[in-house]
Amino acid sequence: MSNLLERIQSVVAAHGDRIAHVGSHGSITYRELWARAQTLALALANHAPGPVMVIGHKEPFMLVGFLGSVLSGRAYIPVDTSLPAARVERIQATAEPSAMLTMADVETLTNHWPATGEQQVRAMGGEDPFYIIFTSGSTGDPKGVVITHDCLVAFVDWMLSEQGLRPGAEVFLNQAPFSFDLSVMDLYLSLVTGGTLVSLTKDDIADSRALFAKLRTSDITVWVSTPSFAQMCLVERSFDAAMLPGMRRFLFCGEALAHKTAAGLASRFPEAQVWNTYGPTEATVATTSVLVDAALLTAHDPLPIGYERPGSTVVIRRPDGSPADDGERGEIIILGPNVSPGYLARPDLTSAAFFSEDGRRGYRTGDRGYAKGGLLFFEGRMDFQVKVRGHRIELGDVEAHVREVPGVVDAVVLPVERRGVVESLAAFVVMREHPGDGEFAASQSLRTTLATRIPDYMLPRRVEFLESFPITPNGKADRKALAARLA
């Protein structure tokens, strides 16, 4: 496999005065995040081995602690400042990081960059680790996901060669944190190809006016983000084309894409491919696509994750280990050059989770799916399923049919709990109109409607309506604040 740094080191050469990213604390480019980066490995190699924790927030300089890291030999741990000091405190003590650097500590040290930034690369490659993104634990600890430098060239190589992506002309959609793996999509693609890179900042979020106004001047050709995000984005109706002119392509990973959301984004943006993808962080991002056109939209109702990516196989299993039917459900398995080699310092998780086959490594999803026709549908994770008085229940089942009913924009379902009993159902929901006043009637008609489709004990006993979701920072429905109402 080629080497990722050499390959950035080229786009450097040949574009350095090209904007590589544009950030909360404005922009950098290429000759400049390189520099940097030379100079701040420089600074790091008196450090002991071991990775290096960068702590920000959509900085320009986050990129420059992500090279520098990698330029000193050491694998970076992005983490994001609105991570709970708490949180950052367990993923420090699992870590063990020779280095944590604020953006004040990256300038700092960096401030005396060279201007030509002849130095070379170190030779990175292989299985080195190249960063380390922790995910939720069941236990509540943070796990570490560490990703070689070769899952990383396999997972860019594949999605160079799949989505036609134009040297030196793309602007890349930043919506997630960078120590979410989905920023990795639009990161590392942006970055092997001379793209610019906008971010968008959880203030940019969290206010409607100002997220639509930056949008307006972005020129972005490629968004990255969450289906929730977009789905977020669709209720404000100026939301299309007249507002992103170049917009080619639209690429979705990080839970499931509802049909509504693609329906709604091939309407307003009728000249960009609408993406479907879908992978754990522990398979680099993503490991299946599928292109959602016309064809598909019409096909199928909930909409298809797509086939494997070259080089990866994925495979339903039955619980005890055999191959499921074409058609029968059963855990998502993945195999390839894509798969982490495990959990930092955590051989117990790793060897639970993680496994080799035919001298591949294999990752055990916990997700439940099924392969129809070629096609790999998903269907929620294995533990994500409720029972209530004696029926088991999806909730994404639930949610999907609470989406189809007229004038629903999006939908989540929460199992409603009394002393670790589940007794009834919450929907809590956006209305392309909210109801206002009339709440109590719109609840029954919805429930009216629902109870044509899916059996009694599947109706939500609860409806609620809001404006919009609670977003978490890493851009998905935050179904935690969302059970609060609950309480």
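Note that the structure is predicted; figures quoted are calculated from it, not measured. Take the two forms, superpose them, and find the largest set of C-alpha atoms that agree within 1.5 Å; that set is the rigid core. Residue numbers count along the first chain shown, from 1. What changes on going to the form predicted in complex with adenosine monophosphate (AMP):
- Once the cores line up, the CA of F428 ends up 2 angstroms or more apart between the two forms.
- Core-superposed comparison between the two forms: the CA of G16 stays below a 2 Å shift.
- When the rigid core is held fixed, the Cα atom of P310 travels less than 2 angstroms between the two forms.
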Given for the second form:
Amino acid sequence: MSNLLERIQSVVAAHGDRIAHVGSHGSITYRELWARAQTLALALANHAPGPVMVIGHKEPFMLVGFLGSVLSGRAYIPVDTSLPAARVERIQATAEPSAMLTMADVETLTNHWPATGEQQVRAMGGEDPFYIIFTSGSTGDPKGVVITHDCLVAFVDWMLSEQGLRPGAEVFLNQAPFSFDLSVMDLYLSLVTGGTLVSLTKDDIADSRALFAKLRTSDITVWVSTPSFAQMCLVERSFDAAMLPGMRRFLFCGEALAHKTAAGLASRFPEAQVWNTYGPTEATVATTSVLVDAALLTAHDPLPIGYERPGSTVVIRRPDGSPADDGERGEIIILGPNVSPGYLARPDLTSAAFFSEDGRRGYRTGDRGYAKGGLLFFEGRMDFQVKVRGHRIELGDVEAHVREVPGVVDAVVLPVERRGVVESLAAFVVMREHPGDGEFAASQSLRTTLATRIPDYMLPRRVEFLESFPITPNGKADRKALAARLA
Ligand code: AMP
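Would you mind giving the form predicted in complex with adenosine monophosphate (AMP), to go alongside the form predicted alone above?
Whole complex next, starting from this chain.
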């Protein structure tokens, strides 16, 4: 497989003056990005081996941090500044990083970047770990998915062959924080094609006036976001081809693409293509894809998640491991070069979810689905993982942290759904002493404590205090009975 860093380097050589990234705190050209990354790689060369945590939000120096790490032969771990310190410490404890770089560190270490000149660095390739993305883990510890150089190349090459991206002519929207693997789609498709990546910051997204003003002047041609974000944009009536005249394609991943979202985009952007892609972080962003055209919209609601990428195999398996028949429901299993070798420093979790078959890596997704004539359909989870506006959350992760709050005896966290879509989380809590009339204050205080330990998007919106949980015949908290209280 051809080396990804060499490919980015040839983009730099051909188009050094082109803007690589428009982020918070300004923009950066390919030349400056590469020169700073090389300077950082040299600075990192003195460090011990091991991954580099790069901590920031949407700054161009994030990209310097990523490329500098891989140019020094080290994988990077993207960490968003919105994560509470306690969560970052847990990641640090698992990752044992060789360096932790804030944006100020990246700036200081690369301030004397040479305007020209090539430096020799030990870059990486093959099955070297390229990045490690931490995602929710069911016991309260985030788990780090290791993605190798070749996993990433498998993903990028598939997208390039399918999406007809024009070299040097695309402007990509970056909506997801770099700590989520959806961002890998826009970041690397942009870097290998000499595109410009335009990031939306957390603040942009929180302020709809600023958001649409920014979109209007962005010249975006390739939209990469969660479906929820596009649905939110569709609420604005002027969000259409007049606002974004260059828009050519919408690429979605990470959660179900609602029929009404795809249909809404098709009518507002008649010249643009809408694609649904599906896959877990453990199989490098996406493994299946489908063009959602008029025929597909007419034939399917809910929409399918697509066809497997060439070179990977997606099979539906019954609980006993045998392959399901066409149309029969089962677990979605992915095999192929885009499957991760496993979770960082967690052989127990790795062997529970990953396997190898005929020399290929395989991953049990925990997703339920079926295939009909090669077209795949997603039907939800087989476990306690949920998606809230595209964020992957293990309910057990939140429960473990609620249980650690002083005074809490037990906790059950459940999804609050509306029309089949998880909108938020609810926590049922048994305290050593029931707060009685002080429930409101107690729930505020619980959320405040939790906010120091878990990301905002994992906070239960609703908290209910109970004297005890309803119990199932085999002595466990009766989650169904609790869910009925949410209806
Ligand atoms: P993440 O690792 O955060 O990308 O989350 C992966 C999970 O998101 C998958 O295992 C699915 O449960 C869900 N998912 C990803 N893409 C889709 C899609 N297109 N439709 C429905 N669910 C999806």
